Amino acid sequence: MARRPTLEFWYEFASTYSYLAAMRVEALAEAAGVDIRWRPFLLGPIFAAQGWTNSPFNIFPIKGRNMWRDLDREAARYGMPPVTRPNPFPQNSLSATRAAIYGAEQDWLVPFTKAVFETEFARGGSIAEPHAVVAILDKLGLDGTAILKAASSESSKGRLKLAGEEARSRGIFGAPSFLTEDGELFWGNDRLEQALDWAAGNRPGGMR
């Protein structure tokens, strides 16, 4: 059997459009014959390097208002629950991302990722506090306290830092981002289908 191509899905838990992509990517990837590598990371340091200390959707209010309306339209189009804005926005995603980095090779990474996004954007709940992340893990039948403790170790913190450095070195500047095996970068939930097509070898106009 031929090896299936892999698409890297880089996502930030505080990112609204990462939420939409995370809820869609598995079914679309399976239909395209592409495997997904889930890559959680922190976008804050990348924004800081660009001179932003807050989400651009807060820095530019008119852009933020349009984004929330667009999310409502897109969620309805995808048959997803209405989006509920968490307070504050963006949420501090450090604890959730540490847990995801710790579980990067575990079979609970994907259900955990989806549960975090649903807590935050489908129910408007907080993911900022460590106890909130523990509760999400516990609901998945895991030992949330033990996982978050391990995820807070120096070695795990180091892996999180390395993920951010890798993202920057590979040209990632926002989330969600999708990277193909040949290094093609696609940014945004609305580029998910194009990223999968490229990963599967379906290139527009004979592009290479």
Second form
Number of protein chains: 2
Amino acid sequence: MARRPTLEFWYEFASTYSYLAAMRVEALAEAAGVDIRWRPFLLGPIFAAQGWTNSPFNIFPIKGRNMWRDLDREAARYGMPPVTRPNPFPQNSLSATRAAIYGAEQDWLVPFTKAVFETEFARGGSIAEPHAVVAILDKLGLDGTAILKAASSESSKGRLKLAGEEARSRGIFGAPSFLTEDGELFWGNDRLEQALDWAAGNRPGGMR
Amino acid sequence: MARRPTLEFWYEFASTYSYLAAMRVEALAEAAGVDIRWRPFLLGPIFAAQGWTNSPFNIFPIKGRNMWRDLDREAARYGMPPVTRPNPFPQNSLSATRAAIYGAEQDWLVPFTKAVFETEFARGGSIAEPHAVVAILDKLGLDGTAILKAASSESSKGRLKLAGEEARSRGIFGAPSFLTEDGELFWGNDRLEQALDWAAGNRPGGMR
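Hand over the structure of the form predicted together with a further copy of the same chain; the form predicted on its own is what we had up.
Every chain and every other molecule in the complex is listed next, the one we just looked at coming first.
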């Protein structure tokens, strides 16, 4: 049987459109016959390199208003629950990302990722404090305290930093982003379907 | 017979994704039973108010590289000819927009708009100099010189400025943008289908 192609899904826990993509990607990938590699990372250092120290949706309020309305519409279109905004936005995603990086090879990465996003954007809850992340892990039947402690070790912090450097070196400038095995980069929840098509070998108009 | 709903299509001649939308909107609108009101405007003053004096795709080169690649992919997916980049990018769109604003109530607005975009992004030609705009008008069987002269009158300049103020006051911050009769704003070529659905009364999940 032929090996299934893999698509990397790079996501940031503070990112609204990463949330939409995280809730959609499994079913679409299954239909496309593509395996997903979930790649949590921190967008903050990349935004900082662009001169932004806040979400562009806060820096440009007119854009932010449209984003929230668009998120409402898109969530409704996908049949997802109504969006509830966390306060503040964006949430500090450091603890959640540390846990996800630590769990990169664990079978709890995907349920943890989806639980963080749902806490934050379906229920408007905080994911910023370490105890909020511990609670999400505990609820999945894991030892949240032990995981977050291990996720805060120097070696784990090093892996988080490496992921950020890898993201930047591979051209990622926003989230969500999708990277195919041949290095094709797609940006945004709006490109999830196209990224899966590309990964599955269905390229538009004979592109290469 | 019931009146058909109208969707306003706000576009900027220098904008790559406005080009994609302009080439797609007629067939999609016809299928949706929606009339399109074509609204040319200048994005420059709105970007300047956000602190940008150049295209964000030039200010953030990593984003620009992805945009051009994405444009290639999306054009191929839509069955459009390969994109050819004008030099410089963005093109100065003042003369073309003046002509389009002058022709707002004329039956040549749509063919002129599409001819400008095709000159610029399908053939990589300049649209910046007045003589380039005159040539496009002439090729449509019009008197380009007379039109561009009339389009440069004080009253015509005033209408151009008013269009920009209307765009800003209605929440437009980028192009293309779509505005429904009930004031719902959609941003980007990626939202053309959703905007038409909304205009036609098909709203996701019972939204209002």
